[in-house]
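In structure tokens, one chain follows: the form predicted alone.
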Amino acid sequence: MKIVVTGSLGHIGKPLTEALVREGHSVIVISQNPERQKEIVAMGAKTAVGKPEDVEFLTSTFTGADAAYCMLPISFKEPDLVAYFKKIANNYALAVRRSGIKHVVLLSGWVAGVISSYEEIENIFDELPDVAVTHIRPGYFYSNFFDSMTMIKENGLIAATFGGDDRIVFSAPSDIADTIANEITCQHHGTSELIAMRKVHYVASDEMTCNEAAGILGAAIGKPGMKWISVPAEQMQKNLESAGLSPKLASDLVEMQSPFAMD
């Protein structure tokens, strides 16, 4: 097979094209960094070097493939970050019409099923007409744990809008990218069942507290019995201004962070 992938050489996007190369398929990589080339041909696949926001290049390198793999870019430069995804959705979208691949795999969210601006983003692949959607759905990344490097170093602990007892699914970029390779490999058959799919595949490595999670981290680096403690909404609202970020970025990091913590 021909596949896409979008994200680079992401926490995602490297090792499932380590996986899809592995398996023999011709893989084009999209990435906006010309730096990355060397690595990605490397690897065995080929690079395709643009941005999302350019439907004309999008169009240009889907244009003759099997399947695209598509995840949304996160931007702390737009200040509104929902109407971004929208934006780059549409252009993934517009993209598969115009070139013809009638296999999609999407990179959504847990919180796809809690927050609404998630399901329109999922619509917008849903309304395109026969196409197979797979809509990948995973937890909380291990490697947001990166994110709170300062944090843990300077506080000695991990804050966030949920944390304590809260629960939380975790997801682990690896099983993510075995999960999305599983469903572009395997759900391509060219069959009129395939074409009117629309499927939803969570992707759960892991389930524990909060505090569970912290103090195994905290353990393996130097910090035994660290805790996640519990920000109020409206205090990560103005600690994420007070960093910079515009009032309405602040506030859409804010509600994904919401529904992570399981009741």
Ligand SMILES: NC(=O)c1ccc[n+]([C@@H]2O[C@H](COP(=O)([O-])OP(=O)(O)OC[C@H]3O[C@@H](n4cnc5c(N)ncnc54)[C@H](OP(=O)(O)O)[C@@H]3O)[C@@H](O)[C@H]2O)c1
Given for the second form:
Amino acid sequence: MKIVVTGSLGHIGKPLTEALVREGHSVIVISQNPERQKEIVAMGAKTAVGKPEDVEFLTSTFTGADAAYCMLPISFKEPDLVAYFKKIANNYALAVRRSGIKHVVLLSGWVAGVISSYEEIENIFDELPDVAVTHIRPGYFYSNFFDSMTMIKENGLIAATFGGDDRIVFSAPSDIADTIANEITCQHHGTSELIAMRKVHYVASDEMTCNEAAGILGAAIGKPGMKWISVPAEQMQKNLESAGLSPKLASDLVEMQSPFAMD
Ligand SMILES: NC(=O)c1ccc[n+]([C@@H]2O[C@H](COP(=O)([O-])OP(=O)(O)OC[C@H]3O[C@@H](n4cnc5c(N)ncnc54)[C@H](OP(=O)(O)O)[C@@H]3O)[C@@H](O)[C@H]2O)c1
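Target state, the form predicted in complex with this ligand; input state, the form predicted alone:
Shown next: the complete complex, the earlier chain at its head.
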């Protein structure tokens, strides 16, 4: 199969590309950075250099492919993250229509089952006629811990709008990538079987409380008994604004975290 992978060699894109190349597929990896070409080619894939903001570029890259994996990057430059996600989702959808690609796997998230604006993003893909669409809804990526590295080093803890004994579903990027690879390849049985198909696939690698997760990390890095504390949403909003984020982007990020704190 000829498969387009968006999201470059990111947390999901890299293991996904490796899995698809290993299975003998022809893989085109979209990256906005021409310097990634060497690594992508060394992995046995091809590169398409461009941005998800560019519909013409997406359309020409999708043309002739059997399937596409679509991800929505988090851009801290955008003042309104949900509006940005919707813009990129509409770009993908338009490129899918124009290119005639028949199978799309969207990296969505658990949040789409809880917050309507994220479900609306999935709906943009659901409206595609004669295209099989799978929404992948992972939980909290393990790779998010890298974003907490400074806080862990400087304060010896993790802080979010959820924490303590809140139970979290964690998703390993490698498990998410395997699930996507499986959706793309195993489902490709023929168009007629795929036409009415709309699937939602949750990915869960583990489930534990925030403090259990912090304890495991702390033990591994010489900070035994490390805690994961929860701070009020209003405080997190202020912290993010003090770090330079716009009020709307800060509130989008706080809202995105809210489902993790649910029972
Ligand atoms: N973190 C979570 O807990 C969670 C949960 C559910 C769903 N998600 C979804 O997962 C996505 C992250 O996936 P990931 O971890 O695989 O991605 P990632 O590793 O953060 O980024 C993948 C690549 O996308 C490209 N990129 C980054 N920002 C971009 C931008 N503004 N415009 C265009 N390209 C950009 C970069 O590659 P190049 O520079 O080479 O282009 C980057 O390496 C989130 O955006 C969200 O939609 C996350």
